[in-house]
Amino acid sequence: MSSYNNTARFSEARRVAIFGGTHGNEMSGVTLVNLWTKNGTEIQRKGVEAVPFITNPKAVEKCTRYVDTDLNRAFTPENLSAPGGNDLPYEVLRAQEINRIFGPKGSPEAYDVIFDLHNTTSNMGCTLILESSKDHFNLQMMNYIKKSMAPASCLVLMNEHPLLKYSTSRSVAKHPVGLEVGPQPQGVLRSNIFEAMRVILKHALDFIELFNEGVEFPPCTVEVFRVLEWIDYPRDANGNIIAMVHPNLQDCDWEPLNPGDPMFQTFDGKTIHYQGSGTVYPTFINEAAYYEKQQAFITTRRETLVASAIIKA
């Protein structure tokens, strides 16, 4: 990226990958990638090589989140450089292979854009996940997608928290974008969720095609929800969960949670209130996959980012 007169210049986004099955039981991405692998007409754009790719085929075959370890946390420098061959966990070996095909991560040879398709059991609707507030190419893409989908909602989750950010499969690319669409149970395919994900990808690929053709995108603002912290379930001394998400909070992703609002309900009916210092916006509320990670929901802060004008270099 270069900058001239406050306009950011990026190289053409010629190589684009669409990942499905990073978690093998999140069926919208698995199904779309399998569909596009058989017939990729829908995802082809002028001057763009769009590659659909099943990232965790063993997990997809078993219809489980992962086999040995979470692939979407496996792209650490340590894992990607680890020796040991077949003695390594399956997902670490797979991360190394994906990094060889689509990376190397952080290099000029890495793919330009990776879209990683996910489903959530939480009531999050259509969500786009970014890993850097300084990536003006991605911010402009978010603005284009959000405007194209209006009046339907499509929110942006920004995770660049130094302690909570994790090493995703999409982080191999220069411009990583996560899609999180729900609610959808694990192992289930819902038509409305499937179609919503499909529409997001259409608009995203349209944006890339326009950018590659030389269209200049003017400065814009993008509302994002910035990750603040993970909140665990209340537990006893042995680590057992002793409370559930409160009915007033359940399914209320992205709605304000104020100090004193009900947060959890113990098994004997007592209410545990939110004790934070100010209003937050929770999401990933009661996500099924996060019980093992000891996470009941995340809190976010709503803010507005300014994206520079961008044009092809």
Given for the second form:
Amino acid sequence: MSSYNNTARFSEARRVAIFGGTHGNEMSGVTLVNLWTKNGTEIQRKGVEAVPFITNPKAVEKCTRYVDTDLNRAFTPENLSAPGGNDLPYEVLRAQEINRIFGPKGSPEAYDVIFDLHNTTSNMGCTLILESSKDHFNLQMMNYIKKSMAPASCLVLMNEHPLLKYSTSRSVAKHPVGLEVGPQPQGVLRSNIFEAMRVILKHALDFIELFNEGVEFPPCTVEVFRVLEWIDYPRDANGNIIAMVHPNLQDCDWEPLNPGDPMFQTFDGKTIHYQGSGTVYPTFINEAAYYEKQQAFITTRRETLVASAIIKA
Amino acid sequence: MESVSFPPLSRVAVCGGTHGNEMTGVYMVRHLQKEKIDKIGSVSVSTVLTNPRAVEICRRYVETDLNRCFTEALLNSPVTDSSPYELRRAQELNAQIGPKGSKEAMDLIIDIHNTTSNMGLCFIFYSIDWFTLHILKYLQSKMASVEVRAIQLDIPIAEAYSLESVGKHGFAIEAGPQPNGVVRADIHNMVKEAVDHIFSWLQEFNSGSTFEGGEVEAYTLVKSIDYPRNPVTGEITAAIHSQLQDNDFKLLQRGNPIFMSFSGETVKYDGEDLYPFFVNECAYYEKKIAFHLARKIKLTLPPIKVTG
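To complete the pair, please output the form predicted in complex with its partner chain; the form predicted on its own was given just before.
Entire complex below, previous chain first.
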């Protein structure tokens, strides 16, 4: 990549993977990848090798999030280099396998782009997840997707927080892109959610095709929501939750949460208020899978990122 | 209509966690147990977390669906340590709050469930039971902002397979939509309010009030429709159509869209006018049910009061 102030040059994004079933009960991705594995016409683009791939087949078969451990947290350097063969947890073995096929992570051989398809029980609508504010290729792609989908909403969540960032399946690629669409219960396939995810991917692949053809994308700004912190449920001494997400906060992903606003409601009806120092934008509100991760919702702040112009090198 | 009298309902069981990932019942039972609630007025209350192993792993069941284990045949079948967990558990529960069909059984069993379907608040029961219907009528009058519906499964009690059939009277409370593994405050509060009203009704009944007769509507199960599937692999090839999704209890007529195939074709309903429910219930994919269909019936309730 060349200098910040000029057009950034990236090599052609030829090798693209579409991951489904990283969580085996998030059905849009499972269904789309299975569909495209049988008939990949829809994901074909000139100059792009798009590979649909089920990352966690055992979890998909059991329609469960994971078998031994969360695959989407498993791509740590320690796991990827861990010896131990078949004694390792299933998802660690899978991570190593995926790293062999689509990586190695951090090397020039790694896939150019990986789209990882997820669903959430939270009312997040269409969300793109960005892992680095300095990935101008991804920023431009997300800008293209947002503009193509407008007036339908597609927001960008950015998790660059050094302590909260986690090692995702998509992090194997040079340009990792998370797709998170909700609300959808685990194990359920909703037609509207399925079609929305399909449309996001269509625009994403269109962008890559245009980029590979040599189109220059001028500088742009992208509004993102930057992850600040995770807030857990109030719990008792045994770790059981003693309150629920308040009805006023439930389903209000991306809406401002001000200090003093209701946040939780105890099982006998008392309100617990948000005690932060300023307005935040909560998301992943009441995600089923996050009860065990001690996360009731995350707070974000709005930020505008600037993407330099990009063109194929 | 002549008034019908019954002995008091003095032993009631409130059950949750029959499916370990249907969280309203789990938290409700836990809360009642934490508060050590064992009596509400004249009513002694047993609170039971029915499938604790499934609750612990937050799954519907460990080996087999507990809520299909309560037929007379299964309750009386020989079990060993290697029998499926839920079969053994069903027999334990039958001893605890039954036995089914005996005079020792709980007067009333209320089993709290959630569904991913947009069904609001429903009571599900087997026989036309005046208690269940009077309680329903009472709830309908007290909870004006919530539509409370009755679903009847026309199955003889001996073949009735779910937990609430163990009591002398019983019904399941089904509340949705709520994803598995999630507790929504609005759903919880709605069910809590319903349970509070149920206990008020029980006390009024036991203390001698007459509950006026009247009419209630109920939905009676007619048949189920499966997803379109690949004939070779059995994989589903379509999703519930967006015009049917979330439209439980809205009349379905011939020609209405019911599925949208992954290749974009609409599948239309071809049958008699019926009411869909359990539309896109997560747990029913494996039972090969995309939705159930019901007929609406009108039931006439006699006035009821306690004997004595």
